[in-house]
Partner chain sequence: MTRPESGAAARLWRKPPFIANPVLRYGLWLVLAVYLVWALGSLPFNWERIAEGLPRAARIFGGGFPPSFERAELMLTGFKESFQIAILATLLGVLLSIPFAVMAARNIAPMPVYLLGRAVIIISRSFHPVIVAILFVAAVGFGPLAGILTLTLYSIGFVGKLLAEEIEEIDWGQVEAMRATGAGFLATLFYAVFPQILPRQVGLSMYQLDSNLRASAVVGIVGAGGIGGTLMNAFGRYDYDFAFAILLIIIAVILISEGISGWVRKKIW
Amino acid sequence: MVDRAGALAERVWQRYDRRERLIRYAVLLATMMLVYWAVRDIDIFWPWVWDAPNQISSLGARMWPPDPSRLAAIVNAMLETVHIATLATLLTIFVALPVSYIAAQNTTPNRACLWLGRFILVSSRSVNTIIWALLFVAIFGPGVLAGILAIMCRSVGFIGKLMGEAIEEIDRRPVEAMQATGASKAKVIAYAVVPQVMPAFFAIVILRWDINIRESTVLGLVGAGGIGVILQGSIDTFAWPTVATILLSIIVLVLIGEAITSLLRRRVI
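For the sequence just given: structure alone, the form predicted together with its partner chain:
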């Protein structure tokens, strides 16, 4: 069939030119080799893979029906989870704003502060919440304080980075106008910078609160408080129906969180 087509048409139509094709093949080849290496080298016992669907469905079967007998304890732990996320988000604001101020190129007092700010943001963002939690549990012992600090440490980077970008994106012209009135730096910030970044600030904090709710559901797995503690306990004791209840309540919590954030976003911004 290909032969016939070739004989019929003398003009050859090709989608990509030679160089593009070479790049495409090279990228494809590199990807295939990478995947081949990953599949061959990875430490997986393959018969288990073929058995995995069975195992997963049997776990699912053991979970059904969800057991609501510990609902009261679960709801309490859920509230604790929400408290951790909310308190941590509130506290983060006080840390993140100064950091974003010194990490934004147009407001930073000097280069040393700029690099200090950037260093804080990068180190905060590169370490995952649960790793922060691991560290704080080791220091302060299991409990909600470790959880709050872990969420804070991760959120500072998030809120600080986005606020820093918001500050860098402001309209320069009102700043110039305020300088022309003879206002000091603090006044220029209060009048020309703060009003401009207000909407971004609310959006970022609300967004991070939503994320923090999800993050705080896992803190308990390393002992840092919240619903994760009960989840870990139920899994350890093979109380699968309780696990199912917890999972369902997490879905409910996350959906409620999303509803609240979208409501806030509409009302405030």
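Right, and the form predicted alone of this protein, after the form predicted together with its partner chain?
Since only the chain itself is given, any partners or molecules it might have are not part of what comes next.
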């Protein structure tokens, strides 16, 4: 009887193992076909691909050594980039927090508000920052205002989604205890919800500020202010040593931003 049960178990295991192998082979085949179709349908001029190492070497020779003659203008543009990221992050907080509140299932007033909040978050994340910048440049004209609004519209989806998830994961017992005492909804939010999500709030905002600094460096390519304006002008005039200086400055700025955010996370969270 035991031998029969063992043989049956072995047959079941072999059948399961065979099915797993077939699934893996099917997934591998589908992936290979998808890659093949993608490469076939993309119009790539392969001689340029094979010549890329020579072009990179030539460009690197033209960019070296970096030209520090415009360093003062570059530093001013970098400060403008930081201002864009900082102001956009601050504005995002005032927009994203109400949206995250109505987008969380355990705090939304009703289903209509829930889907409205989630629609706002999805719409914000679906459009790239450069697209937002192009839109606001067309509305407000070139400048930092377009850059600030572009970063803000992109950041709403990021902060709102993560804050909404943090709200959904809170402990319901303090909320239910305050509701049982007859506390108003505003007091429930202030004393039962906010204290639980404050660590997540600081972590998310600090992380998004770090991301916004990186994204702000390219907004000038479409006229939305920041260091990208000087970068685009230098590329257009083939001032490659100045381009090298700008790229090095961007790397330094990102490293400084990373150090500051790491320090803030250790001190605040």
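Numbering follows the first chain given and starts at 1. Please read all numbers here as calculations on a predicted model, not as lab measurements. We call the rigid core whatever largest set of C-alpha positions still superposes within 1.5 Å between the two forms.
With both forms fitted on their core, the C-alpha atom of residue 24 sits 2.5 Å from where it sits in the other form; this compares the forms between the two forms.
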